[in-house]
Amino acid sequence: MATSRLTTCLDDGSLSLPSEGTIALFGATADHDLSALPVDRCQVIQTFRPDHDALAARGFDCVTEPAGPYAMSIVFLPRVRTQGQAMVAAACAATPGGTLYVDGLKTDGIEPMLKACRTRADVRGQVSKAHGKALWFPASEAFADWTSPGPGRITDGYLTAPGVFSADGIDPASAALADALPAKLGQSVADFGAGWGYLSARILQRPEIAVLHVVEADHTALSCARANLEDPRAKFYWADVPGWTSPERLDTVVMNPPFHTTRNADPALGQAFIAAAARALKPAGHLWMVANRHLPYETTLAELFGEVSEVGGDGRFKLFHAQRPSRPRR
C-alpha cells in the first residue's frame, strides 16, 4: 500500500494527533492506509459491511453511527457530494474543540470541498498527493447546515436516504426485473443486494411466499428496507452477499447485483453474487437477475447453472433467468 496523505502529514509533523481521547474515522475503508494511527484509540464509523468487518478484524472499534465526543475526526470523502458534506457536519458536531481532517481524491470532489471549507473554517493546513488532497481545521458549527436531513420519501412513497443506491427514485433495471418475474416464485426467496427494498416490496406482493430473506451490505439502505417492508415474512440481514449463508435452501434468488465499489466497473462483484446464489438455491431453484448490458456475466452463469436464458432488457441492461444450479454445496 502506498504511503497515504494522512501518513505523510503525520510523519512530517504538519499534522499532529491529540495526546489523548478517541479519534473518529468517518468512512474509512479496508483500502485506506491507517498505519500511522493508534488502533486502540480509534473508532471507525462505517455502514458498509465488508469494510466494517475488515477493519474490525484489524482491531478497530467499528460502529455504524458516531458516538462522540471525539478528540479528533478524520473524514474520508465518499463519491456522493451531499453524503460527504453530511459526514463533515456530523464529524464537526461530534468533535467539539477538536481538529477535523478531510481527505479525498480529486474524482471524489476534494477540490470543491476544500474551497467550501475555506469559506467556513480556519483551514490550518493541506497536503496534495496521489491524485488527491487533504486539509484540516478546527471543528466548527459553521457546517451545521450540511447536516443530513436523514431518510426521506421519494415520489413513489418509498423511504430512501442520501448515498444509497438509487436514492432519488426507482432504478429502471430493478423495475424491469420486477415486471419480468413470474407469478409464483416458491415459498423461500431471497433478494440479494436488496438496497432500500424495492424488489423485495414487489416480491412480497405474492401471497404464497412464506419467507423473504433481505440481504444488504449497506446498513443505511437496509434500515430503509426495514421501513419499506412492514411484512412479517421479511427477514433482514446486514451482510455481504458472497459471505452470507442462507438458513435454508431457497426456491428463488432475485438480484440486481452491484458492479462497482469505485468508479470503475468490477464484474467480479456480480460474479460473486451469482456464485452465492448457486450455493443457496435448491437443486431445482431459480435465479432471476438484471445486469448492465456491458457486464460479462454469461460465462459465469453457464458455469454455475444448467440452463440460462436472457429473458428481456434493452440497450442499457439485460435480464437473465437461470435454473438448475450445478454447484449446490453450501
Ligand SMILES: C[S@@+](CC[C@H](N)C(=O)[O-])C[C@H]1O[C@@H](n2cnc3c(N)ncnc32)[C@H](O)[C@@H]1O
Second form
Amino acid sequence: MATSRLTTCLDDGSLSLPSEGTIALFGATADHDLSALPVDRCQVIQTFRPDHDALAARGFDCVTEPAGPYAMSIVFLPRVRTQGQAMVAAACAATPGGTLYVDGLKTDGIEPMLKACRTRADVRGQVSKAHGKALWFPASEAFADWTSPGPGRITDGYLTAPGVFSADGIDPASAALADALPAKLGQSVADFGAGWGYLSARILQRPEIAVLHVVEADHTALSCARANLEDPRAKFYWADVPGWTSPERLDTVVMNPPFHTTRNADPALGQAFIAAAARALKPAGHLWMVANRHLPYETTLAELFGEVSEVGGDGRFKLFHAQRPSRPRR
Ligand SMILES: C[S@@+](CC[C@H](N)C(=O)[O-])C[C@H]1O[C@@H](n2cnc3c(N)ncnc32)[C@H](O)[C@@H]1O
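Now the other one: the form predicted together with the ligand, given that the block above is the form predicted on its own.
Starting with the chain above, the whole complex follows.
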C-alpha cells in the first residue's frame, strides 16, 4: 500500500497525535492505511459490516455510533456530500478541544470540503497526495448546522436515511422485481442486501410467509428496515451476505444485489450474492433477482443453478428467475 496522506503528515511531523486520550476514526475502511496510528488508542466508527469486521479483526475497537469525548478525530470522507458533512459535524461535537483531521479523494469532494472548512475553521495544515487532500483544524462548533437531519419519510411513508441506497425514493429496478414476483414464495424467504426494506415490505404482503430473513450490511439502512417492517415474521441480520449462514434452508431468495464495492462496478460482489443464495436455498428453492443490464451474472447463474430464465427488465436492468441450486461450497 502506498504511503497515505495520514502517514505522510504524521511521519514528517506536520500533524501530531495527542499524547493521551482516544482517537476516533470516522468512516475508516479496510482499505485505509492506518499503520501510523496506535491501534489500542483508536475507536473506529463504521456502520458497514464488512469494514467494521475487517478492522475489528485487526484489533481496532469498532462501534456504529460515536461514543466520545475524543482527543482527536480523523474523518475519512465518504462519497455522499451530506454524509461527509454530517461526519464532520459529529466529529466536532465529539472532540471538544481536540483536533479534527479530514481526509478525502478529489472525486469524493475534498476540494469543496476544504473550501468550506477554511471559511468556518482555523485550518492549521494541509497535505495533497495521491489524488486527494487532507487538512486539520481545532474542532469547532461552526459545523453544527451540518448535523445530519437523521432518518426521514419518503413518499409511501417509508423511512430512509441520508447515504443509504435509494434514500430519496423507491428504486425502479426493485419496484419492477417486486411486481414480477409470483403470488406464492413459500414459507421461508430471505431478502439479501435488503436496504431500508422495500422488497421485504412487498414480500411480507404475502400471508403464507412464515419467516423473512432481512440481511443487510449497512447498519443505518437496516435500522430503517426495522422501522419499515414492523412484522414479527421479519428477522433482521446486520451481516455481510457472502459470509452469512441461513438458520434454515430457504424456499426463496429475493435480491437486488450491490454492484460496486468502491466507485467502480464490481460484478464479483453480485456473483458472491448469487453463490450465497445457491447455498441457502432448498433443492426446490427459487432465486429472484434484478441486476443492471451491463453486469455479467449469466455465467455465475448458469454455473450454480440448473434452470435460469430472464423474465423481464428494460434497457437499464434485467430480471432473473433461477431454480435447482447446486449448493456451492464456501
Ligand atoms: C442495490 S441495493 C438494494 C437495496 C434494497 N434491496 C432495495 O431494493 O432498495 C444493495 C444493498 O446491498 C447492501 N450491501 C452492500 N454490500 C453488502 C454485503 N456485503 N452484504 C450485505 N448487504 C450489502 C447495500 O448496503 C444496499 O443496501
